[in-house]
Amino acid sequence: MSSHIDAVPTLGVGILGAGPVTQAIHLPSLARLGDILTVRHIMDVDPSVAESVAARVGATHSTSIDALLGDASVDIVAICSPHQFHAAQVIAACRAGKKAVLCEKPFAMNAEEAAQISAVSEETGVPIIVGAMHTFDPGWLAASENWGELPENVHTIRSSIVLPPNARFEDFATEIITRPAGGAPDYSDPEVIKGALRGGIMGLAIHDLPLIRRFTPDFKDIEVLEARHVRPFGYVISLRTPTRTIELRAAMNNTWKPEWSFEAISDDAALRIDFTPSYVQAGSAVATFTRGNETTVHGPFEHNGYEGEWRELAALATGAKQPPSAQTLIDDLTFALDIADATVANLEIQQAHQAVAEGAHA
């Protein structure tokens, strides 16, 4: 005889790409949400990886995107493949009639791809969210419900990240550059430095750029004042718009105390949000709001943004919530791309000035 629990169907999840993010972030998050979500299908181009990861959760495995998208038990598709495949796979998932799509960031490589995704999402009605986990963190959401007029009055915004080394970030930062197998990047090569800075923005800073944009109404008028690569992997980038100063800082070193903070400061108030480091599963961000001598703290809550994005997907797939506008996703992406492009351009100017100075002293 069926129990009441059996009578409540869970939403089936299919995951494209079974690498570290799937294994260390999504599967543990989904394991805690077994009452609403079940992993049904794992696809990876490496058949042994697909099989072994699927076996952990009792899912079907394949090496074919078509097999996963054609699987009737899959309601939600998570796209965790290399970045250059994201746009085509998001579009294919929408056209396959799935109920919702999660795409790891960035969901497109340029504005043209983003516009195509927006059009297909509107045409098919399939909601899409991008895996910028901080925007789904209960600490951030609590702050957004209580900060009043702070976004209109802010003058300075900071994102500061100090993490222990993560080979995935270094690989991303240098994936466009050819380097010797097993060798360290050649930081005397200007192209390597540019690749590392662009990678830092699109692989690390991008987690907080949607938050920064929320406080930056004139985000389309962004200017880079200074851009510096921090070895082995990190950056210091100063930016401004006509009304805002923005500071992006990151360092990956053998730190004993990881830190990931976001700050928004006005003349009479300040918000600081302390996020858990990457790959940490439990516990949310803590938001501290200060005005004069008065301090209000929100959090920590039971779960963080990794679980929060899956809860959001379940709500979207069942129609319990309305999806974010496609324009919001496009604006977040173009903001990141604009910063990456302007940072590289700033670096090229610095390198040209350095070359001239060295020529004058030769």
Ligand SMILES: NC(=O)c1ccc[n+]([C@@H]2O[C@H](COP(=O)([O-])OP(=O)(O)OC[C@H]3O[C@@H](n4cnc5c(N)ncnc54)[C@H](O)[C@@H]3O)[C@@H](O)[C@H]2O)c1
Contents of the next structure:
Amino acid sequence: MSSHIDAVPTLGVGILGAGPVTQAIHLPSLARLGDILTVRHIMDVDPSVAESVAARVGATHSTSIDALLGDASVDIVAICSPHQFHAAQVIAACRAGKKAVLCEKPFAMNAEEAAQISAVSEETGVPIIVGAMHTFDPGWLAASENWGELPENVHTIRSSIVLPPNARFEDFATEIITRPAGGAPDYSDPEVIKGALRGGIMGLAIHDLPLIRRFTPDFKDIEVLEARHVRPFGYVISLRTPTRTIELRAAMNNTWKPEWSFEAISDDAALRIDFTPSYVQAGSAVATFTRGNETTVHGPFEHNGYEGEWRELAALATGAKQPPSAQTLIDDLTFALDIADATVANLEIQQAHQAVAEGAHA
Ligand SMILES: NC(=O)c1ccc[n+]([C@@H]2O[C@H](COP(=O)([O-])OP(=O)(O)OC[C@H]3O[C@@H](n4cnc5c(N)ncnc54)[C@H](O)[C@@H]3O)[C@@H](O)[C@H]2O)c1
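Show the other one: the form predicted in complex with this ligand, since we just had the form predicted on its own.
Every component of the complex follows; first up is the chain already shown.
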């Protein structure tokens, strides 16, 4: 236990899971917020990871969730373990009476888990936020204060992600399928393609689905028109609701410039937001809003959505801000799961048609 006495009391942070996201995303963000937050406890099931990461920040370390949740110096719990542990760990952190919880995306893997989390959050009153960092990016927030009626009037929404080839990105986007040890997934296998598309939606597109949902009032009525896997890794998915056309694109290719953009277009206005890629800590997104001949640019601001998440958690933990409703988190997750399910169903129809066509040629 640290004997350090803070000049001004800071909120204590405990982190469950100390892999790359904790090390390369959260600890650098927290290091810039030392006046309000102090990392007190690092837990990882791998004792050497827990010990070495905790040593970097002068925190206590352990390998058990109970030890971290029983540590009275921990006010805020961040869940950065693999996705299959998220729901149970969020529930345990709420039951332990912590002041706020950050759960890395995806915060649950099915609607039942989401409903359980919602019930526990309501019962305990512990605020929960999900690490969809773009929703905390000052560029997005500045745009939201200035876009007026745009969410009601858009007809077209696009999310486009172009990243350099990077095994980490591919791993996190395909985490939901089993990656063969020591090799690339076998993309000639239809089941692997289905898994990769589901993984792409739940691991990569999920960052921007809350943004898309903000512009899609009829989000519950989503239909997949076309879904394609892009090699070596990526997707092109065309969606529609009764009032919106939505396009999700992602590609990893070393001949292209990295890009992470979100666009919402109406008859007389358009919003484009250029985000920094995941893991990159280089200021905020830039939002460009155009109406007629007028263009307004918001950003770049000094910090990005990762730091924004931690500022939000501090405000929630002190009661300075009200948490998002659990229904918002459930709707975001349900939207992602609906798109993933409809995409896989669309792919199965394509594969069945292909099998029939091949049979006819045989
Ligand atoms: N917000 C973002 O930009 C972003 C980017 C990538 C990944 N993610 C999400 O962050 C989370 C962590 O990603 P990562 O790449 O660091 O994952 P990882 O799987 O590489 O590492 C997670 C760590 O958790 C530990 N662990 C395993 N089981 C555990 C358990 N039951 N309890 C506690 N710790 C456990 C592992 O030993 C490992 O050190 C994932 O949910 C992922 O989806 C977010």
